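Okay, so here's just one chain, in C-alpha coordinates, the form predicted alone.
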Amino acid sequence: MINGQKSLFNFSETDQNIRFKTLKEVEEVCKTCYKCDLSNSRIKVVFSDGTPEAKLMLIGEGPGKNEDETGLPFVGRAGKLLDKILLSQNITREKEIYICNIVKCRPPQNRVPVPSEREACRVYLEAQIQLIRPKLILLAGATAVKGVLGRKEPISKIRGQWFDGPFGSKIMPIFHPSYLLRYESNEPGTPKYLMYQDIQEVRRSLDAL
(Lines of atoms letter the chains of each structure in order from A and count residues from 1; the text may use other names and numbers.)
(Lines give C-alpha, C1' and ligand atoms only; values in the text may rest on other atoms or scores of the structure.)
Protein backbone atom coordinates (compact mmCIF):
# COMPACT_ATOMS: atom_id res chain seq x y z
CA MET A 1 0.00 0.00 0.00
CA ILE A 2 1.37 3.40 -0.96
CA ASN A 3 0.23 6.45 0.99
CA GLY A 4 0.66 9.82 -0.69
CA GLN A 5 2.01 11.75 2.31
CA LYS A 6 5.57 12.94 1.84
CA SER A 7 8.33 13.19 4.44
CA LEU A 8 8.98 16.38 6.39
CA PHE A 9 12.42 16.78 4.83
CA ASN A 10 12.77 19.37 2.08
CA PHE A 11 15.50 18.13 -0.21
CA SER A 12 16.74 19.60 -3.43
CA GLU A 13 16.83 17.06 -6.25
CA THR A 14 20.36 18.23 -7.02
CA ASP A 15 23.51 18.10 -4.93
CA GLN A 16 24.26 21.81 -5.15
CA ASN A 17 22.77 22.62 -1.74
CA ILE A 18 24.25 19.70 0.17
CA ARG A 19 26.39 20.98 3.03
CA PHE A 20 28.48 17.79 3.36
CA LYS A 21 30.24 15.98 0.54
CA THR A 22 31.01 12.66 2.26
CA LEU A 23 29.62 10.57 5.11
CA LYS A 24 33.03 10.67 6.77
CA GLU A 25 32.83 14.45 6.87
CA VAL A 26 29.38 14.29 8.49
CA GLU A 27 30.61 11.79 11.06
CA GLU A 28 33.62 13.88 11.99
CA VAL A 29 31.40 16.92 12.58
CA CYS A 30 29.05 14.78 14.69
CA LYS A 31 31.90 13.66 16.91
CA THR A 32 32.65 17.26 17.87
CA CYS A 33 29.04 18.44 18.06
CA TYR A 34 27.86 20.26 21.19
CA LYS A 35 24.65 21.77 19.84
CA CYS A 36 22.44 20.20 22.53
CA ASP A 37 22.76 18.93 26.10
CA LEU A 38 22.98 15.28 25.04
CA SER A 39 26.64 15.95 24.25
CA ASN A 40 27.33 16.57 27.93
CA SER A 41 26.63 13.00 29.03
CA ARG A 42 27.55 10.91 25.99
CA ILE A 43 30.41 8.43 25.93
CA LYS A 44 30.46 8.06 22.16
CA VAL A 45 28.61 9.57 19.24
CA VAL A 46 26.59 6.81 17.55
CA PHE A 47 26.65 7.70 13.88
CA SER A 48 25.79 4.58 11.87
CA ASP A 49 26.40 0.95 11.02
CA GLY A 50 25.98 -1.08 7.87
CA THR A 51 26.94 -0.32 4.31
CA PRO A 52 26.69 3.14 2.70
CA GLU A 53 25.97 1.39 -0.61
CA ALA A 54 22.69 0.02 0.74
CA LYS A 55 19.36 0.61 -0.97
CA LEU A 56 17.70 0.10 2.43
CA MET A 57 18.05 2.47 5.40
CA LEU A 58 16.69 2.00 8.92
CA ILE A 59 16.22 5.02 11.18
CA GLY A 60 15.68 4.46 14.89
CA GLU A 61 15.14 6.76 17.87
CA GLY A 62 18.48 7.13 19.59
CA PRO A 63 21.33 5.24 21.24
CA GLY A 64 20.92 3.25 24.44
CA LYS A 65 23.54 2.22 26.98
CA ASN A 66 25.21 -0.45 24.80
CA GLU A 67 25.22 1.83 21.79
CA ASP A 68 26.69 4.73 23.79
CA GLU A 69 29.52 2.46 24.94
CA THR A 70 30.30 0.91 21.55
CA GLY A 71 29.49 3.77 19.17
CA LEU A 72 27.26 1.50 17.06
CA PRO A 73 23.46 1.56 16.71
CA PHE A 74 21.22 -1.35 17.71
CA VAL A 75 23.77 -3.60 19.43
CA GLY A 76 21.92 -4.41 22.67
CA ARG A 77 19.08 -6.91 23.14
CA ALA A 78 16.83 -4.97 20.79
CA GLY A 79 19.60 -4.82 18.20
CA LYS A 80 20.17 -8.57 18.36
CA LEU A 81 16.44 -9.13 17.80
CA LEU A 82 16.52 -6.69 14.88
CA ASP A 83 19.42 -8.57 13.31
CA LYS A 84 17.53 -11.85 13.70
CA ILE A 85 14.42 -10.43 12.03
CA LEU A 86 16.42 -8.92 9.16
CA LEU A 87 18.41 -12.11 8.72
CA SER A 88 15.16 -14.05 8.27
CA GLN A 89 15.03 -12.30 4.88
CA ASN A 90 18.79 -12.47 4.26
CA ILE A 91 19.27 -8.78 5.06
CA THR A 92 22.61 -8.16 6.76
CA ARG A 93 24.38 -5.03 7.95
CA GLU A 94 27.40 -5.96 5.89
CA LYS A 95 25.61 -6.11 2.54
CA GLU A 96 22.12 -4.65 2.43
CA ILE A 97 21.23 -2.09 5.10
CA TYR A 98 22.45 1.20 6.56
CA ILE A 99 21.36 1.89 10.14
CA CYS A 100 21.25 5.21 12.00
CA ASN A 101 19.11 7.17 14.48
CA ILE A 102 17.18 10.41 14.76
CA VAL A 103 19.66 11.57 17.44
CA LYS A 104 23.30 10.51 17.57
CA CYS A 105 23.88 10.78 21.35
CA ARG A 106 22.18 8.83 24.13
CA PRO A 107 19.37 10.61 26.00
CA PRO A 108 19.74 10.17 29.80
CA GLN A 109 17.97 7.05 31.10
CA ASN A 110 17.05 6.27 27.48
CA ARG A 111 14.23 8.80 27.55
CA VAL A 112 12.58 9.98 24.34
CA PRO A 113 14.58 12.78 22.62
CA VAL A 114 12.93 16.18 23.01
CA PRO A 115 12.19 18.32 19.92
CA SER A 116 15.23 20.58 20.40
CA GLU A 117 17.52 17.54 20.49
CA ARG A 118 15.94 16.08 17.37
CA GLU A 119 16.30 19.41 15.60
CA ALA A 120 19.97 19.73 16.59
CA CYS A 121 20.70 16.39 14.90
CA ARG A 122 18.46 16.96 11.92
CA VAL A 123 21.20 18.25 9.62
CA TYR A 124 23.20 15.06 10.15
CA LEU A 125 20.28 12.77 9.37
CA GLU A 126 19.42 14.84 6.30
CA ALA A 127 23.00 14.53 5.12
CA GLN A 128 22.96 10.76 5.60
CA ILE A 129 19.82 10.48 3.48
CA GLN A 130 21.14 12.88 0.84
CA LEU A 131 24.46 11.10 0.48
CA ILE A 132 23.16 7.53 0.56
CA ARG A 133 19.96 8.08 -1.45
CA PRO A 134 18.26 4.90 -0.17
CA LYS A 135 15.38 3.49 -2.18
CA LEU A 136 13.60 2.18 0.93
CA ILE A 137 13.59 3.70 4.43
CA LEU A 138 12.31 1.96 7.57
CA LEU A 139 11.26 4.08 10.55
CA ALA A 140 11.59 2.08 13.76
CA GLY A 141 9.26 3.43 16.42
CA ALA A 142 7.18 6.53 17.08
CA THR A 143 10.06 8.99 17.47
CA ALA A 144 11.44 8.18 14.02
CA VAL A 145 7.95 8.35 12.50
CA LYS A 146 7.27 11.76 14.07
CA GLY A 147 10.69 13.06 13.09
CA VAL A 148 10.54 12.01 9.45
CA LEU A 149 6.83 11.81 8.56
CA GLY A 150 5.28 13.98 11.25
CA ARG A 151 2.71 11.26 11.95
CA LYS A 152 1.37 10.84 15.48
CA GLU A 153 -0.79 7.75 15.01
CA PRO A 154 0.17 4.60 16.91
CA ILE A 155 2.65 2.46 15.00
CA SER A 156 0.07 -0.34 15.06
CA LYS A 157 -2.17 1.77 12.78
CA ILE A 158 0.37 2.65 10.09
CA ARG A 159 3.08 -0.05 10.29
CA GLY A 160 3.67 -1.96 7.09
CA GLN A 161 2.41 0.88 4.86
CA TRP A 162 4.57 2.66 2.31
CA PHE A 163 4.74 6.46 2.27
CA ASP A 164 6.44 8.76 -0.22
CA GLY A 165 10.03 9.62 0.69
CA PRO A 166 12.79 11.90 -0.63
CA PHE A 167 14.47 11.26 -3.97
CA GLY A 168 11.73 8.85 -5.06
CA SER A 169 12.19 6.56 -2.07
CA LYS A 170 9.49 4.74 -0.11
CA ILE A 171 9.18 4.94 3.68
CA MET A 172 7.67 2.27 5.95
CA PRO A 173 6.98 2.63 9.70
CA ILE A 174 7.77 -0.53 11.68
CA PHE A 175 7.68 -1.55 15.32
CA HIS A 176 10.80 -0.65 17.29
CA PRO A 177 12.57 -3.89 18.25
CA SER A 178 12.69 -2.82 21.91
CA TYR A 179 8.87 -2.90 21.86
CA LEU A 180 8.94 -6.42 20.47
CA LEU A 181 11.05 -7.60 23.42
CA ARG A 182 7.91 -7.38 25.56
CA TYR A 183 6.31 -10.21 23.59
CA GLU A 184 7.35 -13.85 23.52
CA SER A 185 4.81 -15.14 21.01
CA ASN A 186 5.19 -15.15 17.24
CA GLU A 187 1.59 -16.29 16.72
CA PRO A 188 -0.46 -14.66 13.93
CA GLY A 189 -1.60 -11.16 14.85
CA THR A 190 1.07 -10.57 17.49
CA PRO A 191 3.55 -7.67 17.12
CA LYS A 192 6.45 -10.03 16.36
CA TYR A 193 4.43 -11.84 13.71
CA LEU A 194 3.45 -8.53 12.11
CA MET A 195 7.09 -7.38 12.15
CA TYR A 196 8.17 -10.51 10.30
CA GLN A 197 5.38 -9.86 7.77
CA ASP A 198 6.61 -6.31 7.26
CA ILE A 199 10.20 -7.45 6.68
CA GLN A 200 8.94 -9.94 4.09
CA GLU A 201 7.34 -7.01 2.27
CA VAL A 202 10.62 -5.11 2.52
CA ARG A 203 12.43 -8.09 0.98
CA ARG A 204 9.94 -8.22 -1.89
CA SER A 205 10.36 -4.49 -2.50
CA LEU A 206 14.16 -4.79 -2.44
CA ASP A 207 14.05 -7.63 -4.95
CA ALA A 208 11.80 -5.56 -7.22
CA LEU A 209 14.22 -2.62 -7.41
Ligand code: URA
Second form
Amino acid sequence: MINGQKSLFNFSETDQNIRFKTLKEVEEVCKTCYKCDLSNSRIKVVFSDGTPEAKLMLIGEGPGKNEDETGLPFVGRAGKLLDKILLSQNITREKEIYICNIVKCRPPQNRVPVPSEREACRVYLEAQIQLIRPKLILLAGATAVKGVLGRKEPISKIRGQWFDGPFGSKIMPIFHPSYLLRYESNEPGTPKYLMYQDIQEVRRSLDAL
Ligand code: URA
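The structure above corresponds to the form predicted alone; please give the structure of the form predicted together with the named molecule next.
Let us now look at the entire complex, which starts with that chain.
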Protein backbone atom coordinates (compact mmCIF):
# COMPACT_ATOMS: atom_id res chain seq x y z
CA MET A 1 0.00 0.00 0.00
CA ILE A 2 1.28 3.43 -0.90
CA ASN A 3 -0.57 6.41 0.55
CA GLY A 4 -3.45 4.16 1.50
CA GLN A 5 -3.99 3.15 -2.14
CA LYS A 6 -3.54 -0.30 -3.58
CA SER A 7 -0.38 -0.11 -5.64
CA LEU A 8 1.23 -2.35 -8.17
CA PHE A 9 4.00 -3.14 -5.75
CA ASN A 10 3.84 -5.27 -2.69
CA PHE A 11 7.38 -6.55 -2.91
CA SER A 12 6.36 -9.64 -0.99
CA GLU A 13 9.66 -11.47 -0.81
CA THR A 14 8.01 -14.49 -2.32
CA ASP A 15 7.79 -15.01 -6.03
CA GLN A 16 10.14 -14.70 -8.92
CA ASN A 17 11.84 -11.46 -7.91
CA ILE A 18 13.97 -13.33 -5.46
CA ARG A 19 15.42 -15.41 -8.22
CA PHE A 20 16.69 -12.39 -10.12
CA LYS A 21 20.12 -11.47 -8.89
CA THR A 22 21.12 -9.11 -11.69
CA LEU A 23 19.44 -6.86 -14.22
CA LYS A 24 21.04 -8.90 -16.97
CA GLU A 25 19.16 -11.95 -15.74
CA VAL A 26 15.88 -10.04 -15.64
CA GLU A 27 16.48 -8.76 -19.15
CA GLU A 28 17.27 -12.22 -20.49
CA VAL A 29 14.08 -13.72 -19.04
CA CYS A 30 12.03 -10.74 -20.20
CA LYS A 31 13.37 -11.01 -23.74
CA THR A 32 12.04 -14.53 -24.07
CA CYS A 33 8.75 -13.84 -22.30
CA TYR A 34 5.48 -15.16 -23.75
CA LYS A 35 3.29 -14.56 -20.70
CA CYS A 36 0.81 -12.34 -22.54
CA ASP A 37 -0.44 -11.83 -26.09
CA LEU A 38 1.69 -8.74 -26.66
CA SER A 39 4.53 -11.17 -27.27
CA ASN A 40 2.76 -12.41 -30.45
CA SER A 41 2.95 -9.09 -32.25
CA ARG A 42 6.17 -7.58 -30.91
CA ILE A 43 9.31 -7.16 -32.96
CA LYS A 44 11.58 -6.46 -30.00
CA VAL A 45 11.17 -6.50 -26.25
CA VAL A 46 11.90 -3.00 -24.94
CA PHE A 47 13.58 -3.51 -21.60
CA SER A 48 15.31 -0.24 -20.70
CA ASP A 49 17.72 2.50 -21.60
CA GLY A 50 19.95 4.74 -19.52
CA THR A 51 22.21 3.95 -16.64
CA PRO A 52 21.43 1.34 -13.96
CA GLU A 53 23.53 3.48 -11.60
CA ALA A 54 20.90 6.22 -11.77
CA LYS A 55 19.17 7.64 -8.73
CA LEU A 56 16.36 8.66 -11.07
CA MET A 57 14.04 6.27 -12.91
CA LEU A 58 11.33 7.14 -15.41
CA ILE A 59 8.50 4.71 -16.11
CA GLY A 60 6.36 5.19 -19.20
CA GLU A 61 3.42 3.24 -20.55
CA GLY A 62 4.73 0.89 -23.21
CA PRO A 63 6.70 0.81 -26.45
CA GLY A 64 5.40 2.42 -29.64
CA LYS A 65 6.42 1.64 -33.23
CA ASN A 66 9.92 3.14 -33.07
CA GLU A 67 10.63 1.50 -29.74
CA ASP A 68 9.38 -1.88 -31.00
CA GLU A 69 11.74 -1.60 -33.97
CA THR A 70 14.81 -0.47 -32.04
CA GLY A 71 14.32 -2.22 -28.70
CA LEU A 72 14.84 1.07 -26.84
CA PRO A 73 12.28 3.09 -24.86
CA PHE A 74 11.27 6.62 -25.83
CA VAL A 75 13.15 6.97 -29.10
CA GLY A 76 10.31 8.36 -31.27
CA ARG A 77 9.00 11.95 -31.34
CA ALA A 78 7.80 11.79 -27.75
CA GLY A 79 11.17 10.42 -26.67
CA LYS A 80 13.04 13.20 -28.42
CA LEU A 81 10.90 15.76 -26.62
CA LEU A 82 11.51 13.93 -23.35
CA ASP A 83 15.28 14.01 -23.91
CA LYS A 84 15.11 17.74 -24.65
CA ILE A 85 13.14 18.46 -21.48
CA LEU A 86 15.49 16.34 -19.37
CA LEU A 87 18.52 17.99 -20.95
CA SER A 88 17.21 21.41 -19.87
CA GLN A 89 18.26 20.22 -16.39
CA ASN A 90 21.37 18.38 -17.59
CA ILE A 91 19.75 15.00 -17.13
CA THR A 92 21.00 12.51 -19.71
CA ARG A 93 20.46 8.80 -20.26
CA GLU A 94 24.22 8.26 -20.21
CA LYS A 95 24.71 9.74 -16.75
CA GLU A 96 21.63 10.24 -14.68
CA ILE A 97 18.43 8.42 -15.61
CA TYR A 98 17.17 4.88 -16.16
CA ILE A 99 14.13 4.62 -18.43
CA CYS A 100 11.65 1.78 -18.78
CA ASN A 101 7.95 1.11 -19.23
CA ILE A 102 5.02 -0.58 -17.50
CA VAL A 103 4.82 -3.12 -20.35
CA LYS A 104 7.88 -4.17 -22.29
CA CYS A 105 6.16 -5.13 -25.57
CA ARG A 106 4.24 -2.86 -27.94
CA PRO A 107 0.45 -3.02 -27.68
CA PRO A 108 -1.07 -3.32 -31.19
CA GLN A 109 -2.02 0.08 -32.67
CA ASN A 110 -0.45 1.65 -29.59
CA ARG A 111 -3.55 0.97 -27.53
CA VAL A 112 -3.39 1.30 -23.76
CA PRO A 113 -2.14 -1.93 -22.12
CA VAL A 114 -4.94 -3.85 -20.39
CA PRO A 115 -4.67 -4.84 -16.70
CA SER A 116 -3.74 -8.47 -17.49
CA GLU A 117 -0.83 -7.26 -19.64
CA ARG A 118 0.35 -4.91 -16.89
CA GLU A 119 0.09 -7.77 -14.45
CA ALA A 120 2.05 -10.17 -16.67
CA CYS A 121 4.87 -7.61 -16.92
CA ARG A 122 4.81 -6.59 -13.27
CA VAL A 123 7.53 -8.98 -12.18
CA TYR A 124 10.04 -7.35 -14.54
CA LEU A 125 9.29 -3.80 -13.43
CA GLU A 126 9.41 -4.80 -9.77
CA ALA A 127 12.75 -6.49 -10.33
CA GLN A 128 14.08 -3.38 -12.10
CA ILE A 129 13.08 -1.26 -9.12
CA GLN A 130 14.46 -3.74 -6.61
CA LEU A 131 17.80 -3.99 -8.32
CA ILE A 132 18.27 -0.33 -9.22
CA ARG A 133 16.77 1.11 -6.04
CA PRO A 134 16.14 4.57 -7.52
CA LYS A 135 15.66 7.38 -5.03
CA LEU A 136 13.28 9.24 -7.33
CA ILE A 137 10.77 7.70 -9.73
CA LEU A 138 8.87 9.62 -12.41
CA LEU A 139 5.62 8.17 -13.71
CA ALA A 140 4.91 9.48 -17.19
CA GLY A 141 1.20 9.42 -17.95
CA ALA A 142 -1.93 7.79 -16.61
CA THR A 143 -1.01 4.14 -17.26
CA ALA A 144 2.18 4.43 -15.23
CA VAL A 145 0.36 6.25 -12.43
CA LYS A 146 -2.43 3.70 -12.36
CA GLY A 147 0.00 0.81 -12.52
CA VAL A 148 2.43 1.98 -9.86
CA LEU A 149 0.45 4.19 -7.47
CA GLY A 150 -2.98 2.73 -8.15
CA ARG A 151 -4.35 6.25 -8.56
CA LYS A 152 -6.89 7.24 -11.13
CA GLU A 153 -7.02 11.04 -10.83
CA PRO A 154 -6.15 13.02 -13.96
CA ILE A 155 -2.41 13.69 -14.23
CA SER A 156 -3.13 17.41 -14.26
CA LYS A 157 -4.37 17.07 -10.66
CA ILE A 158 -1.43 15.16 -9.21
CA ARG A 159 1.56 16.00 -11.45
CA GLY A 160 4.52 17.62 -9.78
CA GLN A 161 3.74 16.17 -6.34
CA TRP A 162 5.92 13.67 -4.52
CA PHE A 163 4.37 10.45 -3.19
CA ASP A 164 6.03 7.80 -1.06
CA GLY A 165 7.42 4.89 -3.05
CA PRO A 166 9.11 1.55 -2.37
CA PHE A 167 12.47 1.35 -0.55
CA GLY A 168 12.22 4.92 0.72
CA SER A 169 11.92 6.37 -2.78
CA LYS A 170 9.81 9.35 -3.83
CA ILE A 171 7.47 9.10 -6.78
CA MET A 172 6.29 11.98 -8.96
CA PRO A 173 3.59 11.74 -11.65
CA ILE A 174 4.39 13.84 -14.73
CA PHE A 175 2.66 14.45 -18.05
CA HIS A 176 3.36 11.87 -20.73
CA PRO A 177 5.59 13.41 -23.41
CA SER A 178 3.18 12.26 -26.18
CA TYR A 179 0.51 14.42 -24.57
CA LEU A 180 2.88 17.40 -24.63
CA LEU A 181 3.37 16.96 -28.38
CA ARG A 182 -0.18 18.23 -28.85
CA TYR A 183 0.81 21.66 -27.55
CA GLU A 184 3.04 24.17 -29.32
CA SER A 185 3.27 26.77 -26.61
CA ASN A 186 5.28 26.64 -23.43
CA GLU A 187 3.85 29.85 -22.02
CA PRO A 188 3.21 29.86 -18.24
CA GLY A 189 0.35 27.57 -17.27
CA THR A 190 0.56 25.36 -20.37
CA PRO A 191 1.29 21.61 -19.99
CA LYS A 192 4.78 22.02 -21.48
CA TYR A 193 5.57 24.86 -19.09
CA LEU A 194 4.40 22.76 -16.14
CA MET A 195 6.51 19.83 -17.33
CA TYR A 196 9.61 22.04 -17.40
CA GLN A 197 8.72 23.20 -13.88
CA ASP A 198 8.39 19.60 -12.71
CA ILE A 199 11.78 18.68 -14.13
CA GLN A 200 13.31 21.65 -12.33
CA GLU A 201 11.89 20.25 -9.11
CA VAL A 202 13.39 16.87 -10.00
CA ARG A 203 16.78 18.54 -10.51
CA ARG A 204 16.53 20.22 -7.10
CA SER A 205 15.61 16.94 -5.45
CA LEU A 206 18.45 15.08 -7.18
CA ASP A 207 20.90 17.73 -6.04
CA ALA A 208 19.63 17.47 -2.49
CA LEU A 209 20.15 13.70 -2.26
N1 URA B 1 5.66 5.95 -24.90
C2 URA B 1 5.92 5.25 -23.77
O3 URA B 1 5.17 5.28 -22.81
N4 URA B 1 7.04 4.54 -23.73
C5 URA B 1 7.90 4.51 -24.73
O6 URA B 1 8.90 3.83 -24.60
C7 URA B 1 7.61 5.26 -25.88
C8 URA B 1 6.49 5.97 -25.95
